[in-house]
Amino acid sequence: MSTSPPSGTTSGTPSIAGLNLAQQEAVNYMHGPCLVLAGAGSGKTRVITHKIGRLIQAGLKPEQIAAITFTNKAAAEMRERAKSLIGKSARGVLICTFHALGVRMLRQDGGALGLKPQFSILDSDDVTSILKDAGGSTDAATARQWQWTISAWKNSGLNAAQAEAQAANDEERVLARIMARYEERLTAYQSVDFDDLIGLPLKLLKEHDEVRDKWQAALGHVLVDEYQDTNATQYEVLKLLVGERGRFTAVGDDDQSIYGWRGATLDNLKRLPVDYPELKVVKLEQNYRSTSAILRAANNVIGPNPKLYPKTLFSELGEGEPVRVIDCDGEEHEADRVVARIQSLRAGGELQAVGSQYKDWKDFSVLYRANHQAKVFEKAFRRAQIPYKVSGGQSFFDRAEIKDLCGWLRLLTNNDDDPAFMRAVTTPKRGIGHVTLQALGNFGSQYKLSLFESLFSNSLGAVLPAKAVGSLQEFGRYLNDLEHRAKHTLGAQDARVFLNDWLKDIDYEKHLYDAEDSEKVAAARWTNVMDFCDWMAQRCGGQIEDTSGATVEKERKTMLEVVQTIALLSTISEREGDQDVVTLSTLHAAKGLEWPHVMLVSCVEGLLPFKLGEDDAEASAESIALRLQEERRLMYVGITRAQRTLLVSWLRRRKKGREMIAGTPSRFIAEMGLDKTTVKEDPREKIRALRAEFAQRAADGLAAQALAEANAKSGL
């Protein structure tokens, strides 16, 4: 059965068909609470769109919808197949993430909270900055262990007061106070933190009837994708946004939580039935991705686990090739015989049934448990000449140059941003020195304004010369011309001569260029400029080309609307599913994603499962074992990977710091109920294997002797 969903009927409302009977009732059940525990490849996204569907056909609005998601791109995908499934009633829907409904909330109604239409996002960087001036310290590694710490707290639903309050030690008490001294400065700045934005709609929706009042009324049904995802405060905020009614859809799969550590929270799923005792559970075992084998495998792996609804996946594709199980002498040894593999199957080899019709270099994912796995199987690939990327890199969101741009814009849209502006006035130098702006901070400080407040205030020449306030004044007049332009540019035409005037006018490419020794790394800088701002004319709308190059009318927007959006994406469109390149991924990245082949390497004792905590004395024999219980599923999510081919590899020694220890295969791969006959090495895998070794040693061996040859005859 094809994984693609149905095409919508002609009249604008869906069509059932192609859904099988337990994705029928849950797209039917509409009259209150509902569960879907959808397993993996269930066809969830499917199930979603079907229901917002069935729900405008069955008299709501649109925009009485809302389908919240975990991440960007899956909110993109949910909108592109609810348009292709109801057609233009999609445009209303509200399709966004968690955060991106709490930014909605909060434009709304923040003034409730004291905050600004207009305030800012901060970015990872940001706290760590503000955090290190809170607590005085110059450490950034210590400022990210009060940003973890402080961000757990959020999403336990903690202030600063509350954490003093139930502090467990002196360190905790500490901390809370450092954390009341940056939520002082958050409010000084207008500015909230990614956890604010779960965290500041909660307190909105429980303090405030009217606004409660208001979104209730605004929302009939809410849809909540990856819901075993959600941490307390999200289920919170769900609950007051949906009332006693209850009108709501949570699709999750309790199998699949993986992200406890985050605050994730396996709680919300017991809670439900509680909190709703007419919960309708719908649950869908289907599957529409993986072989039998690979399915059994899975299953076997997850069934130690206790459940909260006992489902087994089962799946009509038949039952396909042998899940396979190989143990390798070390890491580069198993590099190899990745390579191997994939060399192996792309020839055909012993897999007639999958190897003529998935040979593309996409078609292949190595997963590993940690981001430190990847570096042996680059080194692997480039020798074999093997596309490759790592997923979860460097967000493009991280790199200088856009953070650099994004301070500009930020400071556009709210001018008591001091984090923004100093950015902004420091990039490109424009011969205002840190003096200047030290004297310009304390000047702020001292009468409780905001950097670009200082800027104009009649007592400024008091502590600053002439000229450093005259300089300071024509970068404000800049900024206040800067921001009048991009609230009149409208739509992407309009965006792309905004943005080249103005980078012009800093002179940023020159910038670049006297900022880097090589040439080529400086243009790629540029490039990435170019990329960022073709990106942000395409979000201002109007006529635009799409992935295929049609072009398509879009809503124009302001690019001070865009703006305001930026803080909440995390990476650009770089159209990565068209790239046919091997995916290496850890596997908390690869979720929700899938490949015809996956290697799941280095499933040893210590790494897959991770270190339980086992030797230290003061862990408790019950977080010991949510600990497993959440490593197995981290296993679980890695086979269901899969479509056509598993490969479960283990290492005999591993490395361990700079010291070489015996590895233990995971408990998992005996969990996995696999025929012994699956664990032979293939003659064929260990042919190229080896002779990509001797290729190696060959290689480092010329290169020996051509160093030796240098040596003699310089007299070394």
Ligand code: ATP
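Can I have the other form now, the form predicted in complex with ligand ATP, not the form predicted on its own?
A single chain, with no partners or molecules, comes next.
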């Protein structure tokens, strides 16, 4: 039960610029649980950012506010927006994902669960290799399947013993035992996986009253964006964080729930009014993002889905351009038409009214269902010299060279991190072979020691020749030395020296060139390494350059402190700022974002909606229907990213494996209820595009020439 006044909190508070009445109501309601339930583009995220300001204005300290976003990128964006809205005090607000919040809780209070503060966070590849080891399999695909099931068990709150008790068959029983061995290894390595970042904080809050009391007292208000995509465990964490007072604000849209396949559940939305009978529900109806033509198409598509809560959305931005549908011969042709469309809109030959003020590259995005679809667009963009970025694909931190370096750095903060040890000791190779490592591993398991501890054990000489022990200990001493240096490296300048020395010590550049056949690839990898070092150094604070190039003074941190934070940052793009490039993105990664011009590509049956499993004999009619509903929500998310123009394309022929098959337009195209469907390729479009490309190249050439002349004149 809430102890807060039930209503009337809006009176006497200053009005807030840039919010409509319903938004203001949500922002001004601060003393109890609040749910903002509304369709796409209605200003839910804006409510969160403004409410942070309002809470501070009402007397909460920034540190008492936590705002939880769905991705690191969304957190970075919200931090920016909050900063421009409320200035410096926004810095103290905890704006992060559920996972990052989990890390913070575990670093502070994980001791109660036997975790050291420097525990390591395993990435998906680490988990696969530990599972291979725990289950005695060499097959990565099998291990990944185990990983998937174990993750699902963990997300529904089951430990290995409980999973075994409720196993439905022998296969599950065996897997539950593998899970037990996996968990033992994680404890031994002082490591946690991504699911633990939610599961362990929950355990902490549930079982340790003093920790729960501390967090409840520390947090005056918790705000959650994209609430429809939280899972059951995250909801439990939220409940325990806010306690009886229930001071939280959740915003969401059941029509945009697109992570059901990863355990997100709409039950969380249904349960809120039951668990919090005093819940204040605010509905927003005005969409500020899209034209009426786009919004109508979106509403039509989502229409056939069952409604959890009825919603209406209107736009006052005018009818705008009709939604266009185009058909293409195949993927390459589609990419060419998209290029032509971008160039034509930028040239302003059409759509004068709507297109004219949105002509930067960053005003365009191409959205697709699956990661691999980006490639053909990348190629076409390169050919046409269109700058772009791919989001939602392989992240910077997934690259092998960055993982190598992170392995080393992780080992510095947690010597017991065996997967990191294996990576570091073998990258670059230092004459310690797998027979030695296997013996070291066996020794460690026998005496319950980590690999690092084992190498300094007096009795290691009994199982390994002196030479091997010598090399291992030399490696160990080097690590100790490096750790000592990292602890005493403070600020960006020192950090650069530290990183440089370290890479030289281990001869990493040579390792990259030796490992790659192509020099070009090796050079690109080395550039990534430099990029990474630069980024790490910046994070160490001191005198650094901000995004505008100005020198600013930031709080200094030690290298070791910074290293502790890196495992969770899945993308370096946080610091990229607002680059002027076209975005290529999966639909999933586009959630919450918006662009003036959106191109929704390859809308064919089998891709969007994705395979629904009709050919799968085991799939029930109900599961197929549920999948279709989630795909429909994905289409809704895609359409509602568009502000001014929307192009939907489909393929008459498409690749399926090695074959070419006929493409059928997605059923969602018909569901959009457009007056006119397919727009044929206009020959003028091609000519215009060619002209635009030519003009662009000429302009680039002229600019380069002018620059060269200016440089020559200034003697550079």
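Numbering follows the first chain given and starts at 1. Here the structure is a predicted model, which means the values were calculated and not measured. Think of the rigid core as the biggest set of C-alphas that the two forms share within 1.5 Å after superposition.
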Indicate whether R627 shows a C-alpha shift of 2 Å or more between the two forms, with the rigid core used for the fit.
yes
Align both forms on the core first, then report whether N28 has a C-alpha shift of 2 Å or more between the two forms.
no
Rigid core superposed, CA of Q234 - does it shift 2 Å or more between the two forms?
no
